[in-house]
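Next up: a single chain in structure tokens, the form predicted alone.
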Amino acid sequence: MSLLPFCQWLADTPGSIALHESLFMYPLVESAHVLTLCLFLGLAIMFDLRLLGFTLTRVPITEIKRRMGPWMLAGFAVMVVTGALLFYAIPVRSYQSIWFRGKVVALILAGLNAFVFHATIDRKVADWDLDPKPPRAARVAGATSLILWAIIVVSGRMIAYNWFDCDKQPQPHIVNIAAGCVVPPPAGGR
């Protein structure tokens, strides 16, 4: 099942066209996306580094979560809304981008990592809250988060480039499959 027909329909909606063609709105949405990414990610990195035992080792994890949590949540919420608007502005190109697909996979994995962390080791935070070096499971969650968010940021940045766009043919078959390109058969070919 392909989402391409839905993305093509979405691209033809008046809101998508207006946002994509707007002189000011698209850049403002993109800027808000990047700025809230900085807010969320800056705090998430500090939290992950604390989970690794590298920074703020004298500060309890619960205190860090209490102080940074609301700001991280606010940054994440705005980042998700602006990210959805960026997709809405160029849905076909985004859907057919290897970088966008990689970003979505990494976002899902980052969400699963956060869910597993909060559903398991974080429930026992009282046992290790003051430890300068948290338990191994917390350190693994922190390291995994840092790696996944690095992939998300790099992939997100690469979406703007057209190295593997579907309209750049011919390109390797594996790239066409990974990007979901619909490539017409060669004219007069078999």
Contents of the next structure:
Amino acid sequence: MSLLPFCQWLADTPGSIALHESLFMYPLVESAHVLTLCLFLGLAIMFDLRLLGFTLTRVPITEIKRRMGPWMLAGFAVMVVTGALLFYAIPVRSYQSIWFRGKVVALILAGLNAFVFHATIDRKVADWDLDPKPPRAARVAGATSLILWAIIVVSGRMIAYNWFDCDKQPQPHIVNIAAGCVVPPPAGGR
Amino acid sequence: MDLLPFIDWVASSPLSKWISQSRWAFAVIESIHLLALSVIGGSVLIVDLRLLGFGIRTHTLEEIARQAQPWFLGSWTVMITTGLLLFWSEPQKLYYSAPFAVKMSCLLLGTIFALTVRRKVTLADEGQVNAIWLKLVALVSLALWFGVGAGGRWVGFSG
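Mind sharing the form predicted in complex with the partner chain? What's above is the form predicted alone.
Starting with the chain above, the whole complex follows.
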């Protein structure tokens, strides 16, 4: 199944064209996307570092979650909305970007990691809430989250570079496969 | 004081040429800059949210500030190092960039503020400082760091 026709249709909608060609809206949306990293990811990193026993070691895990959770959720909502808008502005090129695809995979893995954490060791958080160094399973979840989010941030930043874009041929075969490039590239589209 | 000779000297240095001509260098340095941004954001917010009354309640402000401080200083150092390298690669563009001037002003003020007023307030006995002052300190801190971040992002959009 290819989402390419959908992305091509999306790219031709008036809203997508307007956002893509706007002088200020696109930079504003992108700035919001980047700066909200501080709110969502910054606090998530502090939480992960607490899971690893590297900071706030005397503060209960549940207290950090209770007090910082709403801020993280709000930040995440802004990330999702602005991220969706950025995709909406440049659907075809994003869809055919190996960086964007890598980012989506890492996002799914980060979601799975969070789900596994909440479904397993976090259920027994009462037993280790005050441990300066939480149990191994919690530390693994924290470290996994940090690595995945680092990949998400870096691959997200790399989307801006056109090294592996489909309209820059020849590319290594593996890149064309991974990016879902149509070779030779059709005219137009973004 | 005329900075232009210095700017031109930076631009002609081998390091500057290497970063600006390399395919990967700028992107890699910038990625590290962004990762450190997330860490510095978290270490600032966890304290400022507390100052505003939205943070962790079970522990003293001093404890939270002390535990966040190494992460703030560590990520600040990474930000400055990678930021210097980014500056080194395109000094002439940045010299004439208004957003960059805003960013540097906010960075200077934010750093001084963090190491003086904000540090004094966060390490003081909480009852001794009026809650209004705590909130004001947090708002000034957040505004200055926002200026640094927004100015930095806007550098890339202009010119």
